[in-house]
Structure formats: C-alpha cells, structure tokens
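One chain is shown next in structure tokens, namely the form predicted on its own.
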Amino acid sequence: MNELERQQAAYELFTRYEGNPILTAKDWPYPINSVMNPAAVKMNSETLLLARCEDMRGFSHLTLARSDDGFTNWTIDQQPTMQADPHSREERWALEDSRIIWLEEQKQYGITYVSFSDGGPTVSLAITKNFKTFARLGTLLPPEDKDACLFPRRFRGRFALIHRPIVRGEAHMWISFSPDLKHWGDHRALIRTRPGYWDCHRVGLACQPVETEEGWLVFYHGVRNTTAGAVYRLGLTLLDLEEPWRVLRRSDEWIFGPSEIYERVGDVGDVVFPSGITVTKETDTVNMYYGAADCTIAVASASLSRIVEYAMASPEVED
C-alpha cells in the first residue's frame, strides 16, 4: 500500500451512524448542560456508555446509558452514576473522561477517570462488577495527568497504564507499570507529538487498547492549534503484544476528524473525542463512541480487520 492508497484507506475506515448524535443533553432525565466523551463496554448483550455530563456550574460527573443495539433506545440512569465527593481533596470538583476495561484477573471492570480539584486533574481508578456499586481506589498518579486507561492483563507480572501527563508544558502519552494497581513506576514516554504534523501540539489516549493478533491497537487524539482554534482528530498506533512499551506502527495521517455540523459547532468546536470502543469479532465490527464538539455523543463504525490491515501498512516506528 503506497502513501496515497494508505491515505484513502484512512479516509474510508469509519462510517458515521446516520442517526448521530445518539445522545444529547435533551435526552437526560435531569438537567445538564452537555454530554460527551463516553467510556464504552459490552456487558452481556448490552452496550454500556459511562458518559461525562457537565452540569450548569461547569462541573462534570459520570452517568450510565444502556442500549441493546448500541445505537438507539438508550436507558439512562435517573441520577448521576458516579459523582464527585465534595469531601475528597482530589475529586471535589468533578469526574471526567472515563475509560473501561475488563480486568480478567480480578473478574471486575476497571474504570480509570479524571478527578478534578484545586490541585489539578489526576488519574483515579474505580472497580465494579455491576455498574451499580463502585470501589474507588483513589488517585494513581499526581497532577497534571489525564487520558488514562489500564491494559486488561499484566505484563511480566505488572499492570500497565497509558496516561498523558503535562511535563514542562509538553503533552505526550506515557506508559507506567505497577505490581498492585497502587504503586506506579518505570515511567516511559510512549507516543510523542510530531512537529509539523496534525498531532503537533498535543496527543492523548482515545479509547481503551484493543488486543489483536498483530498487536495492541491504540487510538489516540492529536491536537493542532490553528488561527481558528484547536482541532482534535484521531490517529492510530500499534503496540507489541507482550512488550506494550514498544511502538511498532503509527499512522502518518489522521483517520477520523471533525466534518459534520454536530462535530464542528458546539461548546468547543472542531472536536471529535473518542473515548470508548466496542468490538464484535463475530461480525468483524468496531463501534467507536465519541464526544462531538464537547456537546453531544456520536458513534462511528468500522471493520476490525480493515483497521488492522491499515495499521500494518502504516510506517514502522524506530526505537
């Protein structure tokens, strides 16, 4: 696949659902300003979205929405599913931008999310079996840090976490390791911004990692600042299956960007922010859920095998 063929393949990977946006503030059973950036997971036959909801104060909480088909007839919790603890020093203002994975060893779902307080944004962890009761394990890493997700299994006896700290004003993606989900170390830069590219100013994890035979598919958002403001788009990288700190491939071009009116106009225009994905291997289908213009939730679908084919055609990354 040459460069032009790869760019054409990138353009054609995802198809937007014709009924987008699938969830808006008007759908909510209680007053909110906006809904965005959902974590996504399949539980039994249902699609679950843990959506970030911003209230009229500008503070966010997380609320669960369920659907049998992942597109329509959403059932939304009648009150916030997870909300900030006003007595917590780490999260008394807001909970934001969660990601969900199934921790096979613990037989529970792990939810990473951003806790926000006057100390700044930090990465926190909660676990649950049923999305009704939650054990909050607290902050994993100090501020300023966002866009985090665990891998579903250990590597050489250690858990792995992708996250996005701000260091000297720089916003790159890092990977860190822990023996117990509490003490973290062996921090390494994983994906860096690229001068001149569409992801030159900031990068951060999008959806939870997806395990394939070729490696871990990791979608990430990239930001480029323009005279009209920042533009958020989606890129793709492939990590080694057993050594996820090794980047095998990375797309030169973005594969999904704001084009529809609901993505270009909203509380923050020109933003697509995928944060959850579901995979149905029997039908070779990926459903990617994303916040559109920091205002609504939308979904786009793709073939998993075509995504993997595109990833393998992307440039190799030198150590």
Second form
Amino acid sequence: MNELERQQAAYELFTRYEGNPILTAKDWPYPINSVMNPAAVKMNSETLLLARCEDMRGFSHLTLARSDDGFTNWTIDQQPTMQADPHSREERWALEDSRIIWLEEQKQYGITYVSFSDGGPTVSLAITKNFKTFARLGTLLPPEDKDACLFPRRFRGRFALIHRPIVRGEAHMWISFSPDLKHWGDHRALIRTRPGYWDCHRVGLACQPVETEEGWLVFYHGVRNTTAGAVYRLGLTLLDLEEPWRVLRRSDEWIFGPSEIYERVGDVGDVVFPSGITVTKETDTVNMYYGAADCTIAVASASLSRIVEYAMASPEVED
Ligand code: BMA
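Starting from the form predicted on its own above, please write out the structure of the form predicted together with beta-D-mannopyranose.
Full assembly next; the chain just shown is listed first.
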C-alpha cells in the first residue's frame, strides 16, 4: 500500500450501522440525560454493553444492555447495574467509561472503570462471572487516571494494564504491571501525543485490546483542541504479542472520526468515543461500540483482517 492507498483504506475501514444511534436516553427504563461510552463483550451468543448513563444531577453510573444480534432489540436493566457508593471516598461522584476483558486465569470478566473519587478520577477494577453480581476490588492507581483495560493474561508472570494518567498536565497512554492485580509498578509510557497531528493534545485507550496473530490491536482516541473545542477521533496501534510494552505500528491518520449529525451535535459535539469491541472470527467481523457526542451509543462494523492489513501497512514505531 502506498500512502494514498493507506489513507483510502483508513477511510473505508469502518461502516456505520444504518440504524444508528442504537441506544438513546429515550430507550432507558428510568430517567437519564444521556447514555454513552459502553464497554462491550460477547457472552454466550449475546452482546452485552455496559453503558455509562448520566443522570440529571450530572453524575454517571453503569447499566447493562443486551441484544442477540448486537444491533437491535436491546434489553436494558430496569435500574442501574453498578452505582457509585456515595459513602465511599473512592467512588464518591460517579462511575464512568468502563472496559471489559475476559481474564483467562480467573475465568471471570474484569471490568475496569473510572471511579470519580474525592481526589479526582481514577481507575477501579471489578470482576464478575455473570454481570449480575460484581466483586469490587478497589482502585488500582492514584488519580488522575482514566481509560484503562487489562490484558486477558500475564506476560512473564505479570498482569498488564493500559491506562491514561495525567502527568505534568500531559495525557499519554501508559502500561503498568502487577503480580496480583493489586500492586502496580514498572510504569512505562506507551503511546504519546504527537505534536502537530490530529492526536496532539490527548490520547487514551479506546476499546479492550484485540489479540491477532500479528499482535495486539489497540484502538485509542486522540484529541485535538481547536478554537471550536476538542475533536475526538480514533487511531490504531499494534503491540507485540508477547511484549505488549513494545509498540510495533501506529496509524498516521485517524481511522474513524465524527462526521454524522449524531456525532457532531450533542452535549459535547464532535466526539466519537469507542470503548468496546466484539469480534466474530468465523465471519471476520468486528462491531465497535462508541459514544456519539456524549449523548447516545452507536455502532460501526469492519473486517478484522482488513484492520490487521491496514495496521501492518502503518508506520513502524521507533522505541
Ligand atoms: C473524556 C471522557 C469521556 C467523554 C469525553 C468527551 O475526557 O470524560 O467520558 O466522552 O471526554 O467529552
């Protein structure tokens, strides 16, 4: 692929579902202002979304929606599935933006989410087998931190976590390691903002990492601040399969950005915020779920092999 072919491929990777947005506040069984930024996973043959809902105080909680085909006929929990505990300093204000990964060793799903603590946003972990009962394991790292997800298994004996701390006012993606999912260290900057680019002001993990033969596909959101506000778009990286702290490839261009009216206009306009992806290897398809303009949830689909092909055609990253 030459550069122009690669840009064309980036533009064509994802196709929006014609029924977008698939979930809005009006679909909810109880009053909310908006719904956005869902974690996504397939359990048995069902698609589960753990959506962030903002109530009319401006506080968020997480609620589960399920569908057989991942596009229509959503069954939504009648009340919040995971609420912030107002008596806990750790999650005083809200629960936001979760990601889900299947933990192979624990044989449970690991849910990393933002808990808005007294001291600012931070990353917490809960585990569940069934999305009905949840064991909350507490915060993983100090504030200010967001956009986190575990990998499904250990690397050289240690679990790995991608997250996005704010350090010296800068928002880069980091990777940290733990022997027990509780004590974290060996923190390393993984993916940085790029001066001049569409992702020059902030980057953060989008969906949970996707394992392929070529490496881990890690989608991330990139932000550019403009005179009209921040624009949130999606980029792609490929991490080494055995050593995920090594970034092999990174897309030059964004691969998905706000263009439809429901992505451009809302509580926060010009935002696409993918946070969950489901993969069906038999049909070579992925469904990517995203918050649109901090108001609704939408979905776009792509061919997994074309994403990998595009990632392999993207520039190599120097250490
Ligand atoms: C980020 C997060 C997301 C939100 C996005 C756009 O910082 O707070 O939840 O969707 O901003 O407003």
